[in-house]
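Next up is one chain by itself, shown in structure tokens, the form predicted on its own.
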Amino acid sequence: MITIIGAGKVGGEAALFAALKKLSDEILLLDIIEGLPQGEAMDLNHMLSEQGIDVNIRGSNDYSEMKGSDIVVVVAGSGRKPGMTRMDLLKINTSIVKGVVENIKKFAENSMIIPVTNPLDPMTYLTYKVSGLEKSRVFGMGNMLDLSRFKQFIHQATGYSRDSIQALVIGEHGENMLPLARYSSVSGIPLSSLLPKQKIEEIVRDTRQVAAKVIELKGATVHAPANAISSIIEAVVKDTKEVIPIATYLDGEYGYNDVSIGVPAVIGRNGVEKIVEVELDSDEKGWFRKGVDSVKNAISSMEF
């Protein structure tokens, strides 16, 4: 079984997509909000039955009703604001991730757990080190979210084919995120040999960015985070192994310790099964600290 806590329209369109995927019979909504999950669950299922999906969705709030789930994907929180940065989401957020763990702690004890509540590096942490969890079973969604708009940016720059394009983000979900040119290709061929220096600067510079446009325009991301989502459970459920970048709890990797952050990583039916150090460059590896000492800087501050 699937849970997910937090039936807003990231956790509603999660399981949207988990549905859409057939990757688990049962998908829980859960939500402190009296009838939001219960009714977005209605509606769910109602589009479920005409596509002849026989996947069951339901709404909750009662925690107790997690009892047996494999993952338990976390979405609650506030979300951000026109205006904010996601570490401005860091004290209203802290205590109620950490409310959140506990109840997944007591009734879902066996499950992998991803965050997806901003900021979140922290709430990644927070969830690792609350769950008594081995950190092969937490893993926050960030990285996956950031790669989906390098992606676009790179399609739009280039006009190729979407399908064609394979790239990388790793590092802080936030404005220190490492969006890696030199890891990205269309079909092999590198980036660098079909855009000029300037146009990948321009590239790597809207996808810290872009985020905020969104949240100008429309309020709220909603369809690519869900993507992601699922994206990770998908990799779970069917034993993939593929490499994807999420956060995770390092302990020597890159040369950090007692930190969660965006690397990529082998991804299966244990969580996170391997930890792939890629090489950085001088100045890589300065923006990936940039990244860390933000997130070392909003863990100290957390009172959990």
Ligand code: NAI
Contents of the next structure:
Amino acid sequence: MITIIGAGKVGGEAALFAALKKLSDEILLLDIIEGLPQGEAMDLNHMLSEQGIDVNIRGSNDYSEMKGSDIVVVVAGSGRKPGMTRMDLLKINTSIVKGVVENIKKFAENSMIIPVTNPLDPMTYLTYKVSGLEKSRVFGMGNMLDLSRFKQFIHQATGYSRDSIQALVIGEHGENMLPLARYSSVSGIPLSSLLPKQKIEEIVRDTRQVAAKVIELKGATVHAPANAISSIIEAVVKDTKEVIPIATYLDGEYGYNDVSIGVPAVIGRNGVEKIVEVELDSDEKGWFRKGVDSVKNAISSMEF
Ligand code: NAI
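Form predicted on its own done; form predicted together with the named molecule now:
Below: every chain and molecule of the assembly, starting with the one above.
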């Protein structure tokens, strides 16, 4: 069973993707707003009925219903308004996510948790610490979304098929994210062979900033994050061993300790099965360090 806590824009759409991909027979949507998860579940089930897909979606306001969950997605909390950074959500979402994770600990202590609420990296750290789960069982979705944006810019700049584009983004899911142009390619052909340096720098910059643009235009980002959540769940339930950048707790990897931040990892039925360490040049190390500093700074101000 997959439980999604927070049946708002991203949570509802994540249920849609998970159901269409048949990632579980049963999906539970939980929210504190009475009626919202129930209504969302009805609407989704109507769609699934017509599609002939036997995935059952339930909506509830009762946390105890998540008993037996294999995977719990935490997407409860406030989203940023135009002009805000993800870090501006730290205070309000810390107390929400803490409460949610305490309930997961109570009712679904054997699950894996995928934090999504922003600011993603501090929320992943909080989730790991409060849940008491092994670090391999808590992995946040942030860079998977960032790389989908990076891919779109590469597609636009080259005109080549999206299917042939490989891209990697690591680091903070925030102002200091690190789109790794050196590790991104079109069918193995490095970006540096396809685009001028200036253009690569431009799309790296745009990748960092484009979410704010979407929020300015439509109020929230929805489809791309929901898809990214479903891709991570798919890697777990199908045990694909796909290398996906996720936010996880570092214990010396990349030279850092006691912080959760985005790094590439092998994702399979056991969650984070291995963190993949890629070599970074001095500029890349600088961005990664800025991300770590920002996340550590947030963590030190969190009360939980
Ligand atoms: P939304 O406002 O549409 O939905 C949030 C839902 O959480 C609401 O329905 C609210 O009632 C519910 N909620 C609040 N406290 C709760 C609690 N204690 N238990 C259960 N439900 C609770 O917001 P949206 O757009 O779905 O975004 C949700 C979060 O996801 C935000 O923090 C946003 O910044 C983050 N986000 C993260 C992304 C990522 O890449 N990691 C991408 C997109 C959004």
